[in-house]
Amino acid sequence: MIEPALASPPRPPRLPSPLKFLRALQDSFISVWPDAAYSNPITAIRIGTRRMFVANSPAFAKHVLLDNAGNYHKTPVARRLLAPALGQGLLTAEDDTWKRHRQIVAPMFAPRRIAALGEAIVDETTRYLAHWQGLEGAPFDLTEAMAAITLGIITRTMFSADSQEETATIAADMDRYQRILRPSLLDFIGAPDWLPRPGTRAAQRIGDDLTETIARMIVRRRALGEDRDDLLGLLLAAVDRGDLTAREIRDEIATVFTAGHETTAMTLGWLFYLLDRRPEVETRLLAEIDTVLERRPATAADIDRLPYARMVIDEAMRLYPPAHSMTRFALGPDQLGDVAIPAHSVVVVSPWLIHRNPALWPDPDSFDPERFSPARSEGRARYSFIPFGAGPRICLGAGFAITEAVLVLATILQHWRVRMVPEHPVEPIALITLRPRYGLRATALLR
């Protein structure tokens, strides 16, 4: 049986004029590629005095990432659109501000705390879908429905509220954020940062009703007088002993709602659309829940004894990782291979091409989760592989993305089989993560 082709940006038959490559870059990051970056393991652009490169090996990404990273801080154009809602967070800062901030928030992801979360994971899960009942088979978002499901994961775990008050308002605001601002041809030119920028006001609006929102969230939280073990506690008492600023508390807090919220909510998305496509695999995946869980909710200690569910989860996570781009800039001059890379150069690692490549993965635009099984994954360079990024900026949430994701569509599919409503047009777009253009219209049917 031949594959139904999976949704993917138009390749343009080579990399366009300048002018129209960064047009095509202002609506959507992965939509300016041509077949020649997904294999090529590095890509050179120049833009007037600018210059970019693509590095699309596991050598390059190891060098850039790893190797020699101290050479490469955040771009000054990734710093401009997000400084305005994530100000100073782990996304943004660099060098001694980063440390300290991971030095704080670290402990919040420790296996421990991640296995102890479990039972709230699945908890939020059951309650939401409690709201499936009285739909089956009526179309709706499944990527709006996969984000309340994490809102309100992400609120009870890392801020043990009981409304969603606060939270839903942030997550609103992100939303809204993501679809204003833009890169402008005016940063690719390398102008000053004084010129105005289209939605740069609006996107300035927001990041103050952000900060708003968290101001209420944190007065909510002092006016209990309690401590709390979760994220949010964590932060406050980092402010009371002077380790962190009110600034940089709220900073984190956003951050956490950007890397830790949609990031989940837009890969399980995408894993209903994938699994939508192939039958024999959600049979498959069925078959493993029901046999490990046998009608009983699932916990963390499950999450081992599910490893084709983790297959699946991946394998959705290289065809459509939610970090879709990560953008570095030369601070000094290096090397990649024979290619001399200037200072000042722009270098971009994108899982999107790397998980794409056909040198590193056969048939690399079929959806195959056995691609990650002990046997075929062994030997493969720990490179090709980078939903979380790598290096060490790599994502501190990994592990509980990971723990979230398996417990939730195990959760999801004990009860329900999601369908995706035809010939509604799918189409990745990359803005700050990897959305569908179009959202996902779906319906569920009880099983």
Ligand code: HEM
Second form
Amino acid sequence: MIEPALASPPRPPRLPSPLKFLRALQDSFISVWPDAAYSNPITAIRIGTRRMFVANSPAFAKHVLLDNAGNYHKTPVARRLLAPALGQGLLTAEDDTWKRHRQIVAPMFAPRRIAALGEAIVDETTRYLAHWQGLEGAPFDLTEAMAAITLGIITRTMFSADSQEETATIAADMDRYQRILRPSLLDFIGAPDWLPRPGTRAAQRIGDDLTETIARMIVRRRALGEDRDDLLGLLLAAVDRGDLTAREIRDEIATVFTAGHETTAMTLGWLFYLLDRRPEVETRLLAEIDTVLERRPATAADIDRLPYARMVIDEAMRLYPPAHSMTRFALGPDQLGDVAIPAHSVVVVSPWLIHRNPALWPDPDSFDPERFSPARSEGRARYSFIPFGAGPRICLGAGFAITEAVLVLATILQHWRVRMVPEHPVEPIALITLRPRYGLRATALLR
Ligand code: HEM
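Right, the form predicted alone is done; let's see the coordinates for the form predicted in complex with protoporphyrin IX containing FE.
Every chain and every other molecule in the complex is listed next, the one we just looked at coming first.
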């Protein structure tokens, strides 16, 4: 059977000129790469006085993210884009601040603790799916639906249900934030930070709103006068011990909240899009879920017994990695193969390109979960699949995200099939995360 082509961004015949490159970057970071960038291990770009190197090989990814991670910080552009909302949280902080924060937050993501959250994940999903009963057959936006589910889950598991009102406000703010914020041309010509960029003021206003919302959330929790075993409780205890400041707790809440719900929602949205294109994959997945669960609710203990679901999730993240590009700023000079990396250049490690590099993945643009079977995974370079990054800055929530994705997927498919509205256009666009430009129009049908 000939597989229908999957949604992909335009591929220009060659790298655009610097000005066009910058314009394209403002719209979507993945629409600038010509065919050659998908197979070359490194692509070098010069924009004015700035140099950018795009690493597209497992060895270079490992070098930048792990072996020589000490030579790299997040880029000033990424920090400028994220700081109004996330301040100095885990995604943006560096060095000692980052290390301290990571030590404080990490216990929340220990495997035993994640497994204990399985019931809440399934329960939140089931609660949301009650909305679909009335919708049957009517089109809706699937990315919004998945974001509503993952928002419910992050709220309940990290901030307990008493914070629902605040987390809905934070989610709406962050969605608006991502829509208005774009890298500015000024960022690439080395203009100083004090020169105003478009969207900066609006971003700061959203940052102020977030500060107020989070303050309300903390007041409400403190007023309860009881300890809760969730992330908010963990962070407040760190404040009480003097390990975190009031500003830092605000930044960490905004960070885990932002990093922790849209990425998983996008993974699930793209996954349903892919299942719609390949009914035989869906059939096999449904058979696995029905056999293992026999209609009872899924639990964290089922995850190892649903290996095909995990393969489908991995393949969805290979084709549509929610974190499409990791950008780094070289503190000192470095060397990637034959290419000298001068100090202060930008190095991009691109899951988008690495996951579609034909030297690493045969027939890279096709959806084939079997690639992740144990037999076919054997011998594959570890760093050819990096949806969660690598090295010290690897995603702290990776284990949580996988548990969540498997349980949400199984819970939905136990009762529902999701179908895409055929004529609706689908195109990936790389903002902070990889999103479908026009959303995903879908219908849900009871099985
Ligand atoms: C499919 C879902 C997810 C994907 C694809 C993803 C991907 C990533 C990637 C690639 C990074 C590294 C960024 C870099 O090196 O520049 C990262 C960092 C991070 N992620 Fe995730 N993530 C996901 C879900 C989550 C969840 C559910 C949480 C929390 C509940 C979370 C929390 C974090 C945090 C706190 C960091 C910063 C870690 C640090 O720098 O120490 N992520 N994520």
